[in-house]
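What follows is one chain in structure tokens, specifically the form predicted alone.
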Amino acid sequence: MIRERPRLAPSRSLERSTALKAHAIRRIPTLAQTFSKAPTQFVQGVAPVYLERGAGSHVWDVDGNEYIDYPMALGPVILGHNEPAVTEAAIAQLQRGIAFSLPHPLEVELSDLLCELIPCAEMVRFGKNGSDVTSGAVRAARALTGRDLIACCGYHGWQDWFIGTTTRSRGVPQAVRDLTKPFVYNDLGSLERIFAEYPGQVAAVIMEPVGVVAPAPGFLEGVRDLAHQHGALLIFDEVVTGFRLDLGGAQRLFGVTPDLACFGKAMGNGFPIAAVVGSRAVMPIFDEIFFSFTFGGDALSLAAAIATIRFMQEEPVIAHLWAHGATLKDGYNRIAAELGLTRYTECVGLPPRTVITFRDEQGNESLIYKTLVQQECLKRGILFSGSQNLCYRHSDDDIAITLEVYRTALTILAEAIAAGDALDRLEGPVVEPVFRRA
């Protein structure tokens, strides 16, 4: 495992990173197959654009610079780069083949598992990534309850009928938009208006059971007992959540249990599978709606996320990720209100999985505030885009340097603040939001 520290700004070259950029604008839309991770959410002249290869906690970019990882690959490295019990894993059954023309035993295998694991799970089915099993839920919940609308809180994928009611809504017809409503969290009312509304329409609740924000008392149970009292599915997108918080989900950490819920992310520690899985009461209609696609029982994945979730249950992987991510979290909020900028820049979420946030000086997101320690993180070895996504394999170490380089970042963003001159110590372009504002 690596135990040096990455090396510094003075001896990084991006020369290669530029170079492939300056050639794939010709060839890729976006320069990436995410939003998430395309160059208009780095600070370009000072991040890397390719990344090359990971081990642990650590990546290397197409120059060699390295750096701590703390986007993960937006989370799904779970265990950490290159595990070896997963990779392994997924060699010998690279050695076996990967897709067959019938179900490989390892579907059976792993359904076993998560039904073992999951509280509301019974009966599984598998997709490539969320916005197949969200989608499938919601496809599932609407055949059950023959209704057709749908509630909705959180980020749910990229289809039509949940990315309709977003900024990114260009191409989905308005009539598909119509049939989503957006509820608030922690808001039951919102939910309550819904389905006043709509009375008799509502298909499902589909929600994040928790984001960066941890559920009021009673929401939770509040939101599966409105769903059922109006004749509605509760759906728990935890694709996010799922085997971050706990390995049952967030449905066992808090103690609520969904009609149907979806996993994916860290499920396979980076190899691409998902999962949704639900009772026996509800199931079985995907015997007749279509979900159905050519790798979605790919051998090479279901292997992968068996090895992840049997090293979960044999190390302690959740309480490394609920601890170190509490030092982080707590050591990033003591830094910030030591330098007086605790109304500027807080870090805020549940220990495993954090989002750093920053407003300026009426209270409102400031990406030049963001970009400025972004960049300076970025200088010293920090891959940061504003979510720190922990894994197994960042170390004590790892922590500490990365509180090290918080501190000078936020030394020099308080110092930017106080000269009221944080736009021209960029030394690129402001990064950008994935979702517009409207």
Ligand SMILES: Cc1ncc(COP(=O)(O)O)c(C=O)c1O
Second form
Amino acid sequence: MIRERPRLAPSRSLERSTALKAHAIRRIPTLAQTFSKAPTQFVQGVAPVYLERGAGSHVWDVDGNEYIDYPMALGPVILGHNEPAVTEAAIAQLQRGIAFSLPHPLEVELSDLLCELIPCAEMVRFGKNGSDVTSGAVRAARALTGRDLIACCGYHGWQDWFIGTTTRSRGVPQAVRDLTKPFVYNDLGSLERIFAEYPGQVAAVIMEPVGVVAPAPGFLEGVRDLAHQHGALLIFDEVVTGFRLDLGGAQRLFGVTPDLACFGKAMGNGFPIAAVVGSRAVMPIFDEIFFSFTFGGDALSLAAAIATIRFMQEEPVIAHLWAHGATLKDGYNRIAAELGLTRYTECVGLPPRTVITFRDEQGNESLIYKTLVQQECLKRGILFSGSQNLCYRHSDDDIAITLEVYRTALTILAEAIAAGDALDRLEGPVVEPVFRRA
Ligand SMILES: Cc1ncc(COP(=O)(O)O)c(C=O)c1O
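Mind giving me the form predicted in complex with the named molecule, seeing as the form predicted alone was just shown?
The next block holds the full complex; its first chain is the one shown before.
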């Protein structure tokens, strides 16, 4: 028996969302604070623009429509919205104060907790966003080695040193862009070429230890060994993988220990907190570099992070994410296969965070097909962005309902592909990529 079906208003009005958006166009460039939350990412006219509240795995838009949430705030909400243990810890701390003029003892408690759990962690500094700690780690590596170049693989945040490598590099000086050299995941040769071309110049290799593709046997070990042979530090960017794949991060799951690692997103179940951790051989450089900001170490986020991590230690959170994520992933791919859509769409990635891809007849990314599936999911109460970040409160019922909706949406996609009229079926503009193809 399915109980928790999201309740959409019968006419599914988006009146308040639409009015707020019309007003905000004059006030807020991009209409959002994060590109991935912006109206360009959701089919306008069908998608809500503003969400107002959440409980567990469900969210409500400003018009009262309910959705099963899969972006989960782009990953942070790992337990569920308004999880009582975290909310209560935050309220208790709120009543004692948020920000002080000297360090708070919770910093010591949380750093102990991280050092118990994360293999490379012997010392810790806190930030607010993932970008704070990836940029702090890069600065630390440059200071320690006296070198300027960085080799990177994955996404690492909004700061100049990384974003200059992407198609959103406007405003980043060419001199800064020239200092960061991307390499290709699972292609050790692409990293070897960077070291060969710039001998003695690379301060650090920073990488997401895993994205949607699993590491090839020996790849992570190979990166570590190459970095160390060339006198560079290895930094794992665990902003996504941390506290999602394993409580000790991907480094514990795959048994490869970096020199420094960066955590964020899921650490505080939605509270803004991040951490850079590393060995005692490396971390004291933070005494020398400038890594310091007003809100670093605010007591509210520290209390929330401690409550979140303790909850994950006590409850089978990680096992839940793997099991429910696998049911969702396998279910999606089974439905796609039954409908003959395997060459057009696939759910990829490790179960706690999966991504649904769409391809056209030529095998290129299809934002039209993505938009159509998103549209049909939204109409049926699934908040679909393409990323499925599982949380502890995603229930068996949520997954069963979602797979039913996916079957309906993919049936519509199959009909549209057969008729060649996917674009005509869209009730709003095609969603846009955050990073355009170069
Ligand atoms: C792997 C990775 N690193 C770093 C970041 C940057 O984190 P933030 O957006 O919190 O600054 C992100 C954000 O999506 C990320 O996915």
